[in-house]
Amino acid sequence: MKNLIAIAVLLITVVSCHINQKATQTGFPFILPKEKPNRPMSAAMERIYTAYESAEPQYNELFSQFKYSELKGFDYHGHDGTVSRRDPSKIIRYNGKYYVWYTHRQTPTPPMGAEKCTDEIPSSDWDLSEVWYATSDDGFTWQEQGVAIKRPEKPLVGWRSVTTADILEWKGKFYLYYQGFMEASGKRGDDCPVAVSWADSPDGPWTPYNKVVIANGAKGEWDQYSIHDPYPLVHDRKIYIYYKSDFGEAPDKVRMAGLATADNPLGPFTKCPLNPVITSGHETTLFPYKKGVAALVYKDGPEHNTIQYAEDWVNFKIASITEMMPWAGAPYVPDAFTDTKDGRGITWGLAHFINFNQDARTYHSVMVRFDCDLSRDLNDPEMKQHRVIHAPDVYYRQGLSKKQLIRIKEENKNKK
């Protein structure tokens, strides 16, 4: 009996202390503590100390705004839709110059859709394309050097179109990975496994492997129809290629990213058993950061407009949320192939704007430069501002469609 009374008294004391502690807790400090305070907090306050590198975005190395600049040196034939440049590769520096590879389309007409396409008329902006390259002294003005990867003869991989290349430097040689289309895009989706060519210099000449290096998934798997945007990095003395796939039925397609690794640039590549490893995003844009890898996750999916980080290079977590991220971002990544355990981050790269004229009749893309502060070696307060103020025209261009206006008109009529 005495033991029961003692236990009861102890419980009453503990509960009273807890209630008293809550009653006497002062308001949260006016100056946001840089370290997590030892006090009860809401889930939202807990999250800013546990989910992000810093409680305030301006101190988070994986947070940035993005600035854009027009590139000089590229001719788009009056923007009539017959010339398009898109999907740049990550940028490398070699012999004092910057190099970039990209999808180049030069056709008699703009894209006409899958039903009207021919061997000369493209179905899409990336149909009937080749991989070209350009060099630059400063990253703003570029000198186009011409074709790097030509379309091979039918039925070799990529005979219809070769697109979306990215570069790997490995043991003194250079490798370009790219999508190889076997039919016009839109005929049956985007059926394009990964092909590769190699050279002793980034200026070529490039020798095609003429084999699929990362195959589509087996029937019924998430990547059964396409392996898009191959993006190679070097980690743990292996080649890590991140890629995107579209899965699900239209119009509810889902876009996520997977990972395949190999000991040799020509494979065999082994897909990660945890694929997909990133659940959102439309392209692959990654760079070494500290011990792990960071990814720009733009467009599409529940975690779009985020920058994510995976210390183990597989399990990604949201590191920041931002806006106006680069479309098909292709950064300059100095430590992409050094197998670094101390990734420094990025400050600039190239991207593209699609449907430049906002007119389907002259549909084409242009390449642009983006700048940011996602680097541990840069401190640019302008890049760390919490918000961007857009001109009203930016919002008005996101106006209601004719179908939506008719629906609203009918709803108002029914309310009378």
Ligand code: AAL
Contents of the next structure:
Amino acid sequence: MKNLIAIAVLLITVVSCHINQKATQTGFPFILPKEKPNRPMSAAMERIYTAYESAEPQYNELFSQFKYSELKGFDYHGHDGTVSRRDPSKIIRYNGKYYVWYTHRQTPTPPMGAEKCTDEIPSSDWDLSEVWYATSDDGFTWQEQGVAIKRPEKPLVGWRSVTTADILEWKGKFYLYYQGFMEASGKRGDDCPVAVSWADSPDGPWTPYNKVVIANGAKGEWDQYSIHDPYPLVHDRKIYIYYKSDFGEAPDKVRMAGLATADNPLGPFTKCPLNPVITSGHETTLFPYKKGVAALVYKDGPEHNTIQYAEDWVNFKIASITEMMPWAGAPYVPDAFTDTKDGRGITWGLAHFINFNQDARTYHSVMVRFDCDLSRDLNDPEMKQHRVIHAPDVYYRQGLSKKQLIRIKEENKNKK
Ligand code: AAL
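Right, the form predicted on its own is done; let's see the coordinates for the form predicted in complex with this ligand.
In what comes next, the whole complex appears, and the chain from above leads the way.
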């Protein structure tokens, strides 16, 4: 009994001290402390000191705004929908020039959907496509060099379309990983295993391996249908390929990213048992940062519009929240293949704008340049602004649909 009373007295003293401290603690300092202050704080205040590299975004190396520039050197046939360029690869520098690979479609008509497609008429924007490449001195003006990966003969992997390539440099050779379609995209979904070709120089010629290198998951698994956007980096003397898969049933489609690693560019690739490792986003955009890897996670999912970081290359945490992120961002990553433990970050790359005309009848995509400051070697305060001010027109263009307008009209009618 005595013991019980002693414990009760102790508890009351501790609780009342805590309440008193809260009641007597002075207001939060006017100048936001750089270090976490030693005082009770709300969950939100705790978080800015524990979840991010810095409590203020402008001092967070993994926070940035994104600025966009039109590219010179690409012809889109009057933007009539018959020529499309999309899904650029990360950019590499070789012999004093930047190189990029991308999906190139040149078809007699714009995409007509899975029902109407033929051997010449594309179902989707990336159907009946090839992987092309371009080089540049400054990243703004590009010289298109033509095809890198052609569609092989039926029934080889990719006979219907080869798309969404990304580049690896490994032991003096170059490897392009890409999606190989064996039926028009849209027939079921967007099923396409990962294929690979290699070359001694980024200018080719490219030799196809003609085998699937990362297989779809087993029946019923999250990646049973598609391995999209294969994105290779080098870490721990291994090839790390991040990829995205689509799963679930419409309208609850889910897009997440996983990881597969290998000792050899042609495989075998082992999927990470913790997959998926990134729960949001769409195409894959990653770069070595310090000891770990950072990812741009935009569009789709609960954590879209974030930049994430995984020190162990598997367990990603939100490092910042931002806006206007590049779609299919493909950065210039100087240390992508150096197996660095001191990743320096990125400052620019290419991305795409899909449905450039905002008109399904001339559907096509264009490539665009983005700039940012996600680099430990750059300090550009303009990129570290916490907000972007958009012209009213940007908001008005997100107008209500006809269906929504009818609903609101009905609601108003019923109120009378
Ligand atoms: C893209 C990528 C993949 C998909 C399709 C073409 O943005 O995620 O490449 O298959 O859409």
